[in-house]
Amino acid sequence: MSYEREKQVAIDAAIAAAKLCQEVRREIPVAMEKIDKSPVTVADYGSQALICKALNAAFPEDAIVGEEDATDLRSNAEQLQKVTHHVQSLVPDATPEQVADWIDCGNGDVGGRFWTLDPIDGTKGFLRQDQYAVAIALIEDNEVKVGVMACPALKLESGEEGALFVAVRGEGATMQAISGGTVRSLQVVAADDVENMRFVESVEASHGDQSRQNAVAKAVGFTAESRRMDSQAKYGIVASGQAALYMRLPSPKTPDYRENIWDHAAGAIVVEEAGGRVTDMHGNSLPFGMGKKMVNNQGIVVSNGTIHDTVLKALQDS
């Protein structure tokens, strides 16, 4: 089956997001705080809003698991105009009513073939004005098919700065400037590439177990510094060549911690369809169609595929 026309949609869709969050984020944005406690912006909204819009208006059919509800939205008339304001910049006779239900669109359910979309990873990589991520990855039957990451603040080797990763099942992946130009075709680093031989990881501790991600890094031979990042940018890295490894072990202050499937979606397949593998820290796939939770699946280990047994068993013996 081709995904021509779902990849172009969520490519624009990603695109629309990635001038809204810019926008935003030229304002110096203010967090509002979720009930779990974790930031969210206008920038999220009026991107999930963008996002929704354009899949619902194209596959009808289709279910869309976001991250974002409106639910605090709604009750926040202030709140609800600022995005709307910035919604209207691309939509200009977007309504508070509109944007509210586009933003809801997103509370669908996990099936035989649904989208997945986080309308800002990153989002304290965006409040500092660091790297974040747009993802959009559609799925079915248990497997990410398209995915498409906008990676605004992430500088191309011309010096350009703004990158948009598209992967298709079976197709390969692709990276080229948010602003338009050259594609070009990725692959992960070969395994004698020394130089980029190196890994990442979360810029926040509390994303993973960094003590215990260096010493298997380093059992592995990584000799250098990790590079630290925000976001799903970290698979648009390793898969454009520039790191071999990225891990995100469960933090020893929450080992239960099982991820969001919108967490890693596109980025998954864009490493895969770059020559990478992506598994959980003891080897399994990642079923993405599961459930929002990937509650079977414990930590997450990307690589250039050449390294991955290795470091699975230098996991297993740490």
Ligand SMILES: Nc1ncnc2c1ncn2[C@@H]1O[C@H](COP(=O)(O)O)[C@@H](O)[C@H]1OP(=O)(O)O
Given for the second form:
Amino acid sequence: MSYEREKQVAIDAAIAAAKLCQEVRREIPVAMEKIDKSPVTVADYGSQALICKALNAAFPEDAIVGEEDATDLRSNAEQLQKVTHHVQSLVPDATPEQVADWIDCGNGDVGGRFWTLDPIDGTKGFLRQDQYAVAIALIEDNEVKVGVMACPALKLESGEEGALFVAVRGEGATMQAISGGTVRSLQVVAADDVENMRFVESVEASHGDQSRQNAVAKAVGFTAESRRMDSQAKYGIVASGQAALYMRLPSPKTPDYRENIWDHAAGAIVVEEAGGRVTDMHGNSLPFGMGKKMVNNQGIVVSNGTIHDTVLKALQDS
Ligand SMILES: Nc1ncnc2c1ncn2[C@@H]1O[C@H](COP(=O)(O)O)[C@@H](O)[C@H]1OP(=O)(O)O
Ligand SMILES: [Mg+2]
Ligand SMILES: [Mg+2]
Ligand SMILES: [Mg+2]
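Go ahead and give the structure of the form predicted in complex with the ligand, now that the form predicted alone is out.
And the full complex, kicking off with our chain again.
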């Protein structure tokens, strides 16, 4: 089956959401706190509203599983007004009620065919003026079929800021500037490309196990320091051959943490379609269609493929 329309709708939605996020980012965003203590901003809400509106209009039958919901916003008129103000730069006649309803379109259930989205992945990076991603994926029969990831703060080779990663199952992965222009097809690091045999990991030490990640990298022969970066942009770095490995091992401080599907779905297909491999730390493939959280999987290993088994072995031994 062709996913041409799904791909185009997701691209347009991600670009619109990225514009909203950049507008908020220029004003130095402030964080609100969610029940789980993690930060959320008006841009997270605005981005989810725009994406859900677009997906729902184009594919009314599809469920949407998004990170945010509008419960807190509905009881905070001032914040909802701020979110609506930003959404109005792209949808001029949007009302606060509509914005809240669009956000809540993301309360759908995992099923046979559904979308998952992270309106801002790496909110902590966004707040620090570092990297973040708008991530949208279509999942069907447990497998990611389409992935679109906008990284508005990521620099391209040309020096321009704002990268868009796109992948369709069986059709390869591409990268282009969010502003448009040449579409480049992506290829992971080749086995003999010593210069790019480096790894990426989170900026936030509490989102992984940096000491174990560094020990494993050393054991597989990496000599360069890791590149630390927020969000699923790390998948884009592996897909575009700028690093051979991304490790996300369970933090000893939060051993019960389980990964959410929207934090990995879009990035994973981009890497796989660029020729790489994505598994949990035990080598199992990631079950994107079973639930919002991947409850039976821990640790994420993303690689160029050729080094994957060596990394898994080094992990077992570590
Ligand atoms: N203890 C944890 N282990 C792994 N990931 C986490 C942990 N706590 C939060 N996260 C998630 O890490 C993601 C950001 O990753 P990165 O550090 O690579 O930028 C966020 O989606 C965040 O989820 P949440 O949205 O619930 O805050
Ligand atoms: Mg969050
Ligand atoms: Mg996230
Ligand atoms: Mg998020």
